[in-house]
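We begin with a single chain expressed as structure tokens, specifically the form predicted alone.
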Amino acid sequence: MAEKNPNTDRPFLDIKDLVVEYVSDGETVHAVNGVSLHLERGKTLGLVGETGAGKTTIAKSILRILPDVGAKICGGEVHLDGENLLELPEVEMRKIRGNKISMIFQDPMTALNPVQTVGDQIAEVVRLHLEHGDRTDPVERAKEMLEIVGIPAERFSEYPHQFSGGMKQRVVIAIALACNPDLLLADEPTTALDVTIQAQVLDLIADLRNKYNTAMLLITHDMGVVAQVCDDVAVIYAGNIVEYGTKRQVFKHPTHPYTIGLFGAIPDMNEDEEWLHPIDGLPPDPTNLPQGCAFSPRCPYATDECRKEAIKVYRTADGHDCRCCRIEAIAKKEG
């Protein structure tokens, strides 16, 4: 593991037990349910999992950019270098948001301001995040961030419209990095482009990772794309960490039924599949959770042990964490 921050001895992200509920016609989706996570200055953590499984709940808790009405944040702790972000004041978050935490939203054609220039949106951020005395320029630093992205500084004044899917995206990054933050959270940022332009901002988002030392949690719910850019994995399922290690210890050795059925889900190009392998069944209802572990009316190797109570974490062989009680029984028969 990395080196924890001296001053608290505490990740620089570290979120604990963090369960968030919304409320909606008289009925409450239990959208994150006792998520643990941490990160380092500098490492990539890759959250995994399908659609509606609380990825971006997740993010959005840390940012505490939830609806102000229906969602609640039930418990846990957020803490962001030593200091719990959930107990500070609102007027203390705004100097947060975009300046220590910056968001990378998941679709580039709604997150930008049409009616606004490219420009003027990365320098707007830069400008309200100026401190007492700094002589920074907006104006230009928001040029030398659309250069650093690889757009010439000469298209400042343009608009959103007049750029294509991936240039509007490296505009949204541009934006989220322009203050040097200490935590990107990427909600899927790869999701509305090709293939092609998904590999060119991947490379971007990395390299710009490593320049300025940021930690990064990267929101997926494509294996592909955590190969290419993480360090560590947490697989969440139905709102609750189902695996957690490093890349390679997930990817290699891949224990919850539902992680291996992430994997078995992607075709094999060394293989001659007539068919792909998808996990049968659908996600629980988030408004009525079965008993005991959430996977298993899907779960190929469930018992009556897994039906009645939560399961708790336990620790692979590898050294990897996994919320499974059948880890033994499933290492025999995938082994």
Contents of the next structure:
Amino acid sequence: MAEKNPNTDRPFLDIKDLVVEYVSDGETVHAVNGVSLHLERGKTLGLVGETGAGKTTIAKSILRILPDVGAKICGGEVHLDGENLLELPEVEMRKIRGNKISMIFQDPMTALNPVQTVGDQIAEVVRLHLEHGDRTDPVERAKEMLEIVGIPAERFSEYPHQFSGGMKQRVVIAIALACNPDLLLADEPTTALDVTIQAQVLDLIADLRNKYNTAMLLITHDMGVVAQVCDDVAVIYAGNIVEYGTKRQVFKHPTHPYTIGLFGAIPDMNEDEEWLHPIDGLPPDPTNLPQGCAFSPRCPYATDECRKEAIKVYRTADGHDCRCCRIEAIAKKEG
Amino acid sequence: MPETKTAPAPQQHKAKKKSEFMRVMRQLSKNKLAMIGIAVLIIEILLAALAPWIAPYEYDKMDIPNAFATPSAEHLFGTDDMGRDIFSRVLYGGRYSISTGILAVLISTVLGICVGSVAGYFGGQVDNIIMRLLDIIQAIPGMLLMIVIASVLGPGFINTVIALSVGSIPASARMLRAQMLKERENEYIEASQSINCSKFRIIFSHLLPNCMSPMIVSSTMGVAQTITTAAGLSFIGLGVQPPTPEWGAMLSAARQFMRQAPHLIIFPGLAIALTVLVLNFVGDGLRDALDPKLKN
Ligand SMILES: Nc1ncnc2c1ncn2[C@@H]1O[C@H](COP(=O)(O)OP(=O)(O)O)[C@@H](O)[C@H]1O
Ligand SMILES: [Mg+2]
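Compare with the form predicted alone: the form predicted together with its partner chain:
In what comes next, the whole complex appears, and the chain from above leads the way.
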């Protein structure tokens, strides 16, 4: 928690009790159920959880690009730089999207328009955010961005299909960073890439973030990625943050049974293990979440108390947050 | 591109737009069939446009004693049942047939694109309402719909074009909608939302260019079909009025003499077939040229 916005006492990005629902076929999908997060300039927060946990939904809520039909932000606040984005009129939001906040998408194969040159696609975001009287030349800026992400500017007029997956993701990153955003939402930026390219792209993202002091929300399901780039970690399960702390706290003392399970599912190179230890069971049906703790049906430590009512957030011994009422019992057993 | 490097900003954008157009043209020029198609089409259009100066006879000049004359030096394509020169009539007929065909398809495609993209992009209730309206139009047999429209509006060139186009709007709208539903699932659509493209921009500058290939192919084929359908309208007295020649109308009028004087049907038939063929060449070529992935 280094610098704070001078006007308010708020962190740079401050999400409070965000609730998002989807309605499809008459059923309500409880995608995000009261998520609170905060992030300072220049820091990276890793948002970790399995598919369907609501990670992408959170990112889209921040940008307010949820689908018009079927999706609804039911409550909460998203403060950026002291402004509640959820209350901003659409005209104001337009100035923010792609400019102050930008997003990197998961699948570089489809995140670029196949019939537009890559240069045009980078120039488009610059052109869309040219202020009156701004003399920036979108084409020049696009070429500069290509060079910054490590692609020769001569390839400006090439089409996405002429690029490899890793290079496409570089182009996507160039688009995201072309307007010098203050907040970067990276939604599984490396999931679709193979491992060596993954490392390169992560390095590039980390480099650029440091250079421009951008705050980054890094969404992933990969603890390895978190270890490489993040400062803080939030573990999300069924639309709820279950564990939240600095990387050090969460990696040293994982406390929530789900986090412990996640680490158990990573192969340990130091030990000669025959089997991984995946978490038993399946994620809950988001249209019909279990009462009390959503993880309780899969949790080896669950008691009746867990299934009664919504669980509060507890402080762990090293001072990070954990949404589990059995932390003492677990600490004894694991410790 | 080296030539864009030194130019100042505004021209630069124009230069780029032009180079995109040039790219498509370059691609197209590599396609022999398409080039033949374009050449033939231009010749046909020129012939039709210059018909009053080229045609050896007036299209409606009757010469009953000389009816059913077979092709000869005097009458290149022979004469019809009233002794009119078929060559001249085919030349004049091109004016109506080619322009009705192309115009009607243009109108129905453009309207189909607008309706289809709104339905496909917005989905939900909007989609539902639009699609049910299209269902209603499609529930009426095509010919019947055309007859109704043509008889309400009365005969005449523009009215015929309108009658011909309304019936094919639903088909092109549906095709575009289906294409759009598929295409909008791609992440680049979300990505363009995230950089603050307006809905209008997303539809017209991102989605449509990716949905156009099947539309272009089906439209070129549509022109051919429309030319023959126009013939049907003329046949029942609702399209272009006799003695104005029109390929389809010439065909239907000649039907009864098919056995005795096949040349009455062969020449307008060939004109239609040739036009259809070259339009298909051009359509195929365009589709390939518009797809950057097929760049040699
Ligand atoms: N457009 C939508 N309509 C209905 N349900 C949706 C929609 N988008 C996402 N969901 C549901 O919301 C939940 C969270 O999805 P998402 O945020 O994409 O998860 P993640 O990114 O963590 O994989 C999932 O259960 C998913 O099925
Ligand atoms: Mg996701």
